[in-house]
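Just the one chain here, laid out as structure tokens, in the form predicted alone.
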Amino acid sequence: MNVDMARRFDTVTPGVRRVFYAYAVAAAVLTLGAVLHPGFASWTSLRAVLVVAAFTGFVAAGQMLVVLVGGIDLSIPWVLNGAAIVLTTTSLGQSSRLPMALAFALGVGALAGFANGMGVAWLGVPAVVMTLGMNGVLQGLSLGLSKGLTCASCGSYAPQPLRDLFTGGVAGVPAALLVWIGVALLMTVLLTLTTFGRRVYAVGVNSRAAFLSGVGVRGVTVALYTLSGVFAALAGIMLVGYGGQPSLGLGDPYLFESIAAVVVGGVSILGGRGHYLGVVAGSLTLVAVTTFLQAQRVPEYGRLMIYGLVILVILFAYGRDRSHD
């Protein structure tokens, strides 16, 4: 019985079975951490992690649609920071300007998205080259509109209505979470079940291929840099509703975390290959790893080693299993 469920198993898509070891990594870590410290299976520890992993989430749905034609996006921390900096400075805490300083924030985000598109798609600059030069502009814009200072300093906070809707939930479910929910379904849905989806895959596999075949691959590569952008600003706008007000530097552990989420969610960072649902399980084996680690009290060094190595083992397996297809 064992052995046919075993054939079974090797006869799944490298993809699913890449979205099972990654569940399965979670599951683990979430394990071993309930056996050490009782209190880390409650449900206020869960909840902890799960809002956490959300915002770590949102980034790499982004972050993961570049990644699926072969590109990356260096540009999401200030991006990030940009988007939650104008929020605050558009709206000044005030409720009555919260929709325009929503429809600012995630403006920056689409438009460096697409600035980022059009210099890959078009221009043919380097992915690493185009969003690092992105985000170091964006970073010089933040710093001139925030005068340098924290936005404590400025003054400048996220109207109470925001700040209401991310502090609170539904039936005890933290609104973030429910966010995150929507955004699975929405690129599971968008990836899996449309056309588009079908043209995203068809361009990390071979972009060649794909223009012969009638794609327009810079017009998916401009819109997936766009999604990017916009995700990206989403997180931005979710952590200054959670936070109260934003801060310098807000961004800058979004990069790895969005990088390292969607390799460990079983996405080939070579393209064309990986589901959104396996980043998911990526984005929580990172927070659970990290407040596994703190609990244990173990030192910043070392919890920076032990990540590291998980990182790696984790895209070790993944890389026998991809000699095995």
Partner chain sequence: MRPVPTRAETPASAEVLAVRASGVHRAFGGVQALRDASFAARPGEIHALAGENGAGKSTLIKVLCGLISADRGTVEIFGQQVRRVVEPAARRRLGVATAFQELSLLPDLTVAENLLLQDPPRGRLGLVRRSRLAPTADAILRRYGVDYIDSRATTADLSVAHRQIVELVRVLAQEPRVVILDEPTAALPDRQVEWLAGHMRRLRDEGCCVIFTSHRWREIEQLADRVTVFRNGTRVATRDRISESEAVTLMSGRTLEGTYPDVAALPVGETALRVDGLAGGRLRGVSFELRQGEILGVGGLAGQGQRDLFLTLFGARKAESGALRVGGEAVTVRRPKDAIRAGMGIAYVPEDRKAEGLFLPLSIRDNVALATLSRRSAAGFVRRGAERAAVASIGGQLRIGGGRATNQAVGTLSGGNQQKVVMARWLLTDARVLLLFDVTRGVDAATKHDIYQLVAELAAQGKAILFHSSETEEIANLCHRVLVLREGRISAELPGPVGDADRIVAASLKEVGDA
Given for the second form:
Amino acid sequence: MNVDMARRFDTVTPGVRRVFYAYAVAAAVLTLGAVLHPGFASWTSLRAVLVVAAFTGFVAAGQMLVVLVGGIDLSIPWVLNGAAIVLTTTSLGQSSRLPMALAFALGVGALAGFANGMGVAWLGVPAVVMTLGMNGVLQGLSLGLSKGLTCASCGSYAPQPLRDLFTGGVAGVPAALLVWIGVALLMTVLLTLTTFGRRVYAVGVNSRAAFLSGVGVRGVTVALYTLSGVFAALAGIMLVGYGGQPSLGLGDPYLFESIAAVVVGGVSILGGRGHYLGVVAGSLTLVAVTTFLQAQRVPEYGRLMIYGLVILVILFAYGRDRSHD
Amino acid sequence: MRPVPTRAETPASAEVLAVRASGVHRAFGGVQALRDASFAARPGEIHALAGENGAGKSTLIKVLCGLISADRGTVEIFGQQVRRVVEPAARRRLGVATAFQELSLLPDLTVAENLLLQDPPRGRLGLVRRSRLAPTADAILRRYGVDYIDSRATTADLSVAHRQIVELVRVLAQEPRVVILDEPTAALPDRQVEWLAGHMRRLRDEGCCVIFTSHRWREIEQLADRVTVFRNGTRVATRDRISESEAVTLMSGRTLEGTYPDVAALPVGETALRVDGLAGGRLRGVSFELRQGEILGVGGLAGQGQRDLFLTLFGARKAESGALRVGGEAVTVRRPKDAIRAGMGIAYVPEDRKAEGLFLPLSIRDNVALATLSRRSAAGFVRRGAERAAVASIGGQLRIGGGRATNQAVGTLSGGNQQKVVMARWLLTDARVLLLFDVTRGVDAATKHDIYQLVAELAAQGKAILFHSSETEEIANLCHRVLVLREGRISAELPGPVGDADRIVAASLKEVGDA
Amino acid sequence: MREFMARLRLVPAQAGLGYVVLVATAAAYLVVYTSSLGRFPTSFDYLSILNTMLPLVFVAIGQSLVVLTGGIDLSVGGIVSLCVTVTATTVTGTGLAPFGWLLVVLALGAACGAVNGMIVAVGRIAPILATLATLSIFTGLALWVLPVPGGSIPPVVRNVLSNPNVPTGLIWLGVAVGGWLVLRRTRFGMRVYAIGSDETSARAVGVPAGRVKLGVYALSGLCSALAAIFYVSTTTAGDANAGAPFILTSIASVVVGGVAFTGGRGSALGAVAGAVALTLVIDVLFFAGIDPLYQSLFQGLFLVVAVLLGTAATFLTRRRRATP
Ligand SMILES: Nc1ncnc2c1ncn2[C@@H]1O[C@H](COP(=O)(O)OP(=O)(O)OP(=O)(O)O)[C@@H](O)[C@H]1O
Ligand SMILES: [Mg+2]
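Can you now output the form predicted together with the partner chain? The one shown was the form predicted alone.
Next comes the full complex, and the chain you just saw is listed first.
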């Protein structure tokens, strides 16, 4: 890199620079996979990676929003799971009930997120506690009300149109991918072009100064947690659309994965810095690693260890937060 | 390691240097804080370190005491080389004690724990005797004549001034051979400044090397035996005697004429802000009127409710009672958002720009535009063209960053420019009432001068300005009228410009006639 | 007495939270138990509660140390799993031999914690992320050691650690509490609070933050190993997924115990109280005849309400202090 380019790269904000790193890592992982495992780069395999990454991407979108203001959402697993159960039990597999079921499922997510936001912003409960408590509450409600998923309506499948959409796709492009593109656009526009986005970053960097500049810090916080709930519910809906039926523990893998995707995507865990486009790359990287290891028939213990090591290496590469000297 | 001579054994001759730094370079990311800096101080002298904001004084101090490493160059303490980051224990053995600019007290610990953290009283088995902490700390506080501070109190609950005092006591009590105080007086009321000066002189007379920084020339003049001036990370001069104007020229590279603008010449108009019986926090019922074009000073001893007055007017603190009229219109202000919109608009410029004003990693543009986002938006989208134009125009007016790109991160700007960014944000709101709370705290002489001019200019444009400063002299010279606060009430009103700061101090000390 | 009252008032309301919650839960337990069974709990009940809660108590102590420095340790789940599998597969023999192996397990836990400490202190990676990565690694190791649940523990170990007839658990609980009390009175203990209060300042006044953090994470690992040993001793078998539930429950214990998430405030004893209370809540729900499926609902509510009470208490004491 010549000096002039280096200088130009220097004026790019660190947040944007990390997006580049995130894509570089994703590209590296995919290339490595293609070299080591012929067929990994085929469209079918890539398509599968993209679809699975989409689910991580949805959940990570919500997680990213709360991380941007220095929070965290630990309620994702059971918001997701709860929304999935609500969708099938209210739709009872009938297409006519699908719109209502969708509204209910998303409503559950929004409500849970809203409650999280209110607890954090108005009652001053630490985010870890509030969302951890909410996760328990939703788990209890989901299990209790569905009698451990043994209730009469619990055997229902997701309505056929939803399943067709997610197992088939639109014009050969998987629906999950299309939705993901939509989410990515929405997130990017929201965070970079709107006044709301500006306020989000301001709150994330210095909430006291934001308050003193007339930003409704509490309103912004509540909105972000609500959105996080909605995204988790969305992921739940699509997972049942994809798999047909909800299961217990459907959301469990997504808790830590969403945090990892956010950070691998170059978002600062301390808040105020990061872009969703980076998180897209982060989700891709994580899923590509897992898929590749599965394709190589690496046993589960090996997958877990390599997964952890990959995250560590990435953290060392660009996931450090500037702190003490 | 060879044993370090104790203070008594140290020869007090001028030949031995207590502190010597030469060719020191230090960069933070892209910012070169020190370049080829040199510095020397003798035992038995008080040595002032002067320079503009960002000149590198604090960085030099951190390198001197081994808290951070120099990229290049050498540092010696009594001839002994300090290499790289010094282990904390070794740092103590060097005999250097430092009071840092950002204070280094631990907010959740008690005063006693803070004072004794490194050397707590121990009992059998070497375990800390927690019951002895407070008595031991009390003895130390008594020794330094500040036993009005409760050693059992949690440090976070202390006033800023008391915290500063604890920090200083922590340093003095180490009986060091080199004492470094980075802006020790920024948060101290006058009386405690005297207290500190006494201890600095005593230490000097005992042969200790005392180094301090300050942006108040009066203190440097009264205390320092020698002055070293820094500029842009390098030493530009070390002198025994130096006049203020010469020093300012050395520090900033420009000459300043007439410290204060002539406020008496500025005309005063209609009432802009009317406050009736405002109470809440420390305020016990404050009423006054502020007119357009007027600069109204708020003085008094530290902590008499000045801060609460400003915050309450701006809606950042809850008012218990009281009424507010802005431009004749009754308004209720519950949060800053209301204040910005109220009548002709109220704006608040805080003293602690890093904590309350700035978003360091964000660009100049984001910082400046934040309070007026919705005015330049359509359907929730930022109108970027309009924003760029507005920020460029206000930035040009205030000469922010010497015309540098507005997408630069504010964290890379000098302190003076950062203060201007905060000002610019509020000027963009077109607020007619400006609450300026100690905006010159920790600001260098040249920037202070700029701020005085700006304040006068704004008043000339018809803005109504409520002005508080921890430097009473500024209130005395920059204001049409001065309100003196005492125990949450207005205890006196002086017509201005008062000129002589002592008159305000005298008024501050007088008992309130209950009215 | 006056002195004592004065001192009581200086205890921040939040710090006493754990004990208040513990007393309330214990009372609820007694009430619910006696009214549903018509008699007081027997020593057998107490013993079984004691033995079930010990693992969580230990993890909570370790977690609270980390949280006191302003960090968080998600890898406790992985370390517990790893140590559980190692204990269940290697601790065999008779006489003193198994105890030698137990020491090896403890060393392993401490080493895992030290790895976390290195990554956090030397690598300067946010604790939540560092331990998220190592959680995956340690869990992988556990699966490698013991792919399917199984293993065993010699009876001699059981007799010493969690004897179903003699309250040996009480001794271990006492050792844990005593260990904390000693730790609190060392310079290391003071430094833990200093770092949690403000790390930059602590460094500036000469606290070797890196070393202290390394020590804290290593201790957390050691506590997880202890928890693992007690876990295997009570369940008599190992499982590579045994540790996972401890991640969130240990955080919950710390929170209920009144340790501030920002660091610097609270104590491990509070976390112990929190852990005991959380364990008791399950019994309370059981004896109150609540469908176990709803268990986590009430645990979640319990967590949030406990913290809200703490916040409210702090708020009220502040108000009282502000208006004399
Ligand atoms: N930790 C840091 N990270 C990045 N930049 C830094 C850091 N510390 C100092 N700087 C930069 O180094 C330069 C010198 O800062 P320094 O604090 O030494 O100035 P100073 O002379 O003490 O100023 P002031 O009078 O405002 O205290 C400034 O431009 C500052 O922004
Ligand atoms: Mg400085």
